[in-house]
Amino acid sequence: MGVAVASAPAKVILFGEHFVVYGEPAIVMAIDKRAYAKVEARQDKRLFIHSQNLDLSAFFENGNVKVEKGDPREAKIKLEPIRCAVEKVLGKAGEKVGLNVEVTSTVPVAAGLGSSAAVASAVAAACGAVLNVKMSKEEVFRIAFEAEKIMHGTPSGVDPAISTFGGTMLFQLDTGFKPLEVKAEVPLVVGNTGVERSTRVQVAKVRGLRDKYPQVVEPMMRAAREIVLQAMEALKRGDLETIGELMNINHALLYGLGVSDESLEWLINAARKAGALGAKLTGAGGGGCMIALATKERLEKVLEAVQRAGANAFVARKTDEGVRLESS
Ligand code: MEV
């Protein structure tokens, strides 16, 4: 039993966030920002988790938590999904082994890019390697999904799926994941508003609106479905203009559901003014990140405009690689 490092990618939702929670399809793409988990066996039976990004660490033993770094309440809540992923793999191993788990990430936290799911997949895969538990990607996904439920309440599973399998996928609750072939480059600027928000709160907000105005929200759901169907065709054709227009319409629906905010609108407007083909929030909204699609020629201009508008922004490229073992 030694040391293993695994990684998993972040994602952007191109179309269909929130609507996906109610059974509508979504299109999601893994991007070239990854979370890393290093796991090694300890001499004792304790579990030690350190998250560099969150600047939190704690020991876990027999239901007790001893926080070493950071606010105790925050550490207990935010490290719990990681503990859950580790325990699931330990359960499969069938033995009690002490572990050190170190998480580092290039994915902004709580920003709509699926950082918690990427962390959970990477942790599950690295634990599996250290404990000699052979796991299929499907099993890694299931574990990451369990961890995600602790974090987000009633997630659709889209985040752990894309972190685990990578690529570009169509995702729907009842039919699961279907890889999508996207031949064209999809040049995206990702802008982070820096406003941290909770997916759980945003999902609950939409649920409230849907319960209150079912006749209004139901047609929005159908429109979102149609957007995804047309976007699939446009992605296949490499028709960036149509993809951009559909992104704008999708954003308008999300705005209607109340999950955009001032910080997102500011960045989205800046991107559109700089010539983006389309721009929308990505993920749960309420802050977090937006994405803008631009031609290769316009990409730098859009990136600069979003940065000037105050965002921490970068160009994202799609990646086909899901969770992977880096070393063991
Ligand atoms: C979060 O990245 C996407 C949401 O649709 C929630 C979910 O699908 O679990 C807002």
Ligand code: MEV
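Since the model is a prediction, treat every value here as computed from it, not as a measurement. Positions refer to the first chain, counted from 1. So that the term is clear: the rigid core is the largest set of C-alpha atoms that superpose within 1.5 Å between two forms. Compared with the form predicted alone:
- The rigid-core alignment places the CA of G23 2 Å or more apart between these two forms.
- Once both forms are fitted on their core, the CA shift for L56 between these two forms remains under 2 Å.
- When the rigid core is held fixed, the Cα atom of E233 travels less than 2 angstroms between these two forms.
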Given for the second form:
Amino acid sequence: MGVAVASAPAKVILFGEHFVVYGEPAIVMAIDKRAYAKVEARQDKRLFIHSQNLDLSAFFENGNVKVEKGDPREAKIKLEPIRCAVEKVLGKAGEKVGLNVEVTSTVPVAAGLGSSAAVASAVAAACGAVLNVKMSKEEVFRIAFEAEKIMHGTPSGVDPAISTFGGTMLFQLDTGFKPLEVKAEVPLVVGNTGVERSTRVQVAKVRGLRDKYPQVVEPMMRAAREIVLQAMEALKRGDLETIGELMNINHALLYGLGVSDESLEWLINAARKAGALGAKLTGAGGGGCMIALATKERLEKVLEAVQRAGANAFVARKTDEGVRLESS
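For comparison with the form predicted together with this ligand, would you give the structure of this protein in the form predicted alone?
Coming up is the bare chain, nothing alongside it.
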């Protein structure tokens, strides 16, 4: 019983967001921004959770919550998925142990980058290490998925999967995940509009259009599938130019469905003007984040342009490492 630290990566959706809801494939990539969880055993039986990014902390004991820091209602809602992940691992350990759980993240929260799933994966792995519960990645994924359900109702499972396993994946509702081999570096600029958005609202918007204009929207869905199939080949070849062009076309489809907004367009145009190979929104849209693909030579230029356009932006690269224990 000591201390353990684990981390798990955030993700971007490269292709296929929104269309994935209707059974089309999407390509998701883990990026080198990680969430960290430090877990240590306590002398008493209480569970203490502190999230640095959210500036919230609370004690949990026998179904009671005592909020120490932050808005009580917010703390209960936002720390609940973490509590769920911890309880699942405690259940496997079969003993009642008090724990301190400290969460820090280099991932912007609520920006569509899978921050909550990365936190849940890291928490599950760190708890397992402290409690000496041997857990496969498969089990960490399942626990993170349960935690995500508390947060998002009916998540696709794509966020916990990519946080746990890392790498690049093809995801489809009926077939689940398939790892994709990507040899090339995929240097991205991620720009956060800072505009809060609701995934639910954006998904409903697309559903409304599809119901109203099925003959128009269904061919768009087929085009989105074709983009993913061609992007898979381009990623295998390391053909960044094609990937960029396909990103632009994918974004145009999303724009056509009404899920882009002024804050995103502003950043996407800035990135393209600065020489990005391609740029698009990533995730739900209506705010949140955009991504731009650039060659190594132009990466800094694109980053600066996106920052100048008002975004909180950073460079991200793909990471093949999923959840991992840091030094315990």
